[in-house]
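Only one chain is shown below, in structure tokens, and it's the form predicted on its own.
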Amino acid sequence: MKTFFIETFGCQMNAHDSEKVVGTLLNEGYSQVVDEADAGLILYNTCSIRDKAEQKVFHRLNEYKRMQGEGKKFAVLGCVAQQEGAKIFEKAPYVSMVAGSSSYRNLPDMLARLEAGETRITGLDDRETDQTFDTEFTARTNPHRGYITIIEGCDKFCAYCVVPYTRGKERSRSSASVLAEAQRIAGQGFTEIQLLGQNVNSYVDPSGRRSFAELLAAVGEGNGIQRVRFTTSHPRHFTRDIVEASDAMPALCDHIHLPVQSGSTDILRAMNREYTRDWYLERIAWTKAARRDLSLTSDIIVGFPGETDKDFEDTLTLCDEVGYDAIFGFKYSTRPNTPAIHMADSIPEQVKVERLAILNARQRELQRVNYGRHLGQTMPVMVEHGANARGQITGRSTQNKTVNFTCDHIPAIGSYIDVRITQAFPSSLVGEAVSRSTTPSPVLLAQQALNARVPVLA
């Protein structure tokens, strides 16, 4: 029996890429195992967005090296594969296949060559093809959420970011094919759908039929779909009609992730972000004026080359003004091929560490207040995990907030239940169920029972 084990690092797009890989492997007669020791083929789906990603990849591969004498084969996929290419074979000669994310449609051929005994197979695409959206054999391994990639690549070339070099230029998928896949997913029992893209709101329908906001609304109108999320948005393409769609369409979640990266216009200019602080805050004002209570989250980089104390203070004051429900804060690090690699990394590491700690502490206090607003409220929660050691079920609100709650029965994964909030912490809510859950379809329950070992294929 042909068996495989896959390990995935990185964003939700990487996780969805792995679903495509898993689906293809299953269709080619492979069986997925949960322990690499039981696998004949080990695949490592990589991400290069963070510092020293390549070193981490080779460190992990070195851990796998001890198994090469057992007849196992190894493959490196994803962004580091695209970035490093054939150099991976030189650094880790026991690796037999290297494939970037745009070449997964060619996996059947690469697998056949691997089975025939080839030891250096590369799938490094030009990253300009729209065939990356082929989802014929996508495995749905998440038991409660269905992902759909609607746009690949990035044309922004932010000074710090490697994505345009690993994912290629922007290319969008037709709205008709997105809606068709959404209905297939809904037919399998999924009630929550998340639309994905490096710059998801840069979406341009090749058929010219729908704008991004219109596509959001159309997905939300689908039969059986109760929640629609999207990530990640770019402020430059965040338009007022997205907020209007959220107000008009109940299925659109009350959550917008809008990365700002810095609160300083000078640093935004150095980052090549294509907007100013005031431009960003205008879009925040749109969301705050919505009829619905839209939760706002963001990404922020500290210590970008040239960031002064005043620039950093601008970031802190922007956080105060926006009042994010969560941020993902990072220290700046140089990435291969990016324009910023030619800038002097002038901020000492210790200063970066201190600024990140200050930012996180300030944000934690903001969240303490924000989450406290929910005390006494009753909200619908989608169940994501069964009972923990304390007997609490874990789910997620429409604002993407974690809710831990007690219940007089164990609700099914993917079902919805009303929860009254009794406690609030800076990153989670606690409550008690006040209604029985709505049950998802038998297909989703069956998938849950199999623990995703035999994923549903779209």
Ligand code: 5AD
Contents of the next structure:
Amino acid sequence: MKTFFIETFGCQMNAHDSEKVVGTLLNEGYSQVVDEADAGLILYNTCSIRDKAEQKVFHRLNEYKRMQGEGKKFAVLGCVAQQEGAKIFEKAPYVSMVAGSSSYRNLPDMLARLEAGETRITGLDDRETDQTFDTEFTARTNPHRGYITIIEGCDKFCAYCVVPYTRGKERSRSSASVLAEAQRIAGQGFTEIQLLGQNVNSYVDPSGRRSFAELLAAVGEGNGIQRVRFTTSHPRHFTRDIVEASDAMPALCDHIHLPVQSGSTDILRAMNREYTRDWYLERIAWTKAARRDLSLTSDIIVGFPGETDKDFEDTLTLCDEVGYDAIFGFKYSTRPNTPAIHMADSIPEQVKVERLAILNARQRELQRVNYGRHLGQTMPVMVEHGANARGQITGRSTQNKTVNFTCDHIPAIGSYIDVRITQAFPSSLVGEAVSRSTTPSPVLLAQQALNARVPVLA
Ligand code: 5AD
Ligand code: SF4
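Go ahead and give the structure of the form predicted together with 5'-deoxyadenosine, now that the form predicted on its own is out.
Now the complete complex, all chains and molecules, led by this one.
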């Protein structure tokens, strides 16, 4: 029997890539095991976005070393695989396959070679590939949300970012293929879809049929689809028709993740972000003028080379001005191959730590106010987790806010329920259910039960 175990790190794109890898393996006759000791093939889907990712990967591969000799095979996938390439074989000779995400479409062939006993298989397509990894064999492991990759790769070359080198050039799927997948997902009982791309709103339909905003609307029109989300948007390509599509299409969620990275125009220029503070704030003004209450979230880097106290202050005031509902703050770290590697990493670690702490503390106060505005409101919540130790169920609002609530019955995961908000914290809301929950499709419930027995992804 062919068995595999997969371990996944990184962003939603990576998690969803693993769903596609798992689906491909299942289709090739493998079965998934929960314990790596029972696996004939161990796959490790890696991330290299920040910090010393390569070191962590080699550390983990060293642990795999102990398991050799049991006839096991090892494969390294994802961004570190692409970045380090065949060097991985030198440092970890027991690894037989190294493949970056732009080669996954060749996975069936690579698996056949692995089974034939080859030990130096590489899938390291460079930036030039214009193929996407479309497969109908996707393991749907999230119990309530179906992911669809609509665009792979990135052509933006932000100075700090490794993604354009690890994921290759931008290439979009045809809108017809995206819509066909959306329909398949809806047929599996999912009511929530998240469209994915490192740079999702740079989407260009190869068939020329639909703009990104039109694709959003078309996905939202799908049978049974109640929530459509999309990440990650780039401000440079954020167009007004995206806001208009939200206004017109009830299924589009009230949430836009629009990473600014810095509030200082000088730093944005050094980062090669291709917009200024004012340009960004103009897009924010569009979202605030929308008929719907669009929640905004962001990624922010502190301590980019040359960031002065004034630059950092600009980031703080930008956050005040926008009033984000959440930010993901990161200390700048040097990444291999990126343009910023030639800039001195001039901000001392201690300053980065302090700036991040100041940013997070300031943001927490903004969120205290933002979340407080929901007190007394009643909102539809999609159930994501069963009851915790305090008997609270956890779900999410259309704005992507976590809502913990009590309920006189046990709502199914993936169902919707109206919750009245009685308490607000800086990053979660508390309430009580005021309606009966909806009933998810039996197909979805059956799939959830199957995944619970054999967890496909951690
Ligand atoms: N250092 C710190 N943060 C980074 N990010 C990307 N590259 C780096 C880096 N070298 C952050 C950005 C991006 C998020 C996914 O990770 O904020 O939006
Ligand atoms: Fe990285 Fe910039 Fe591309 Fe985002 S847009 S993946 S930050 S290069």
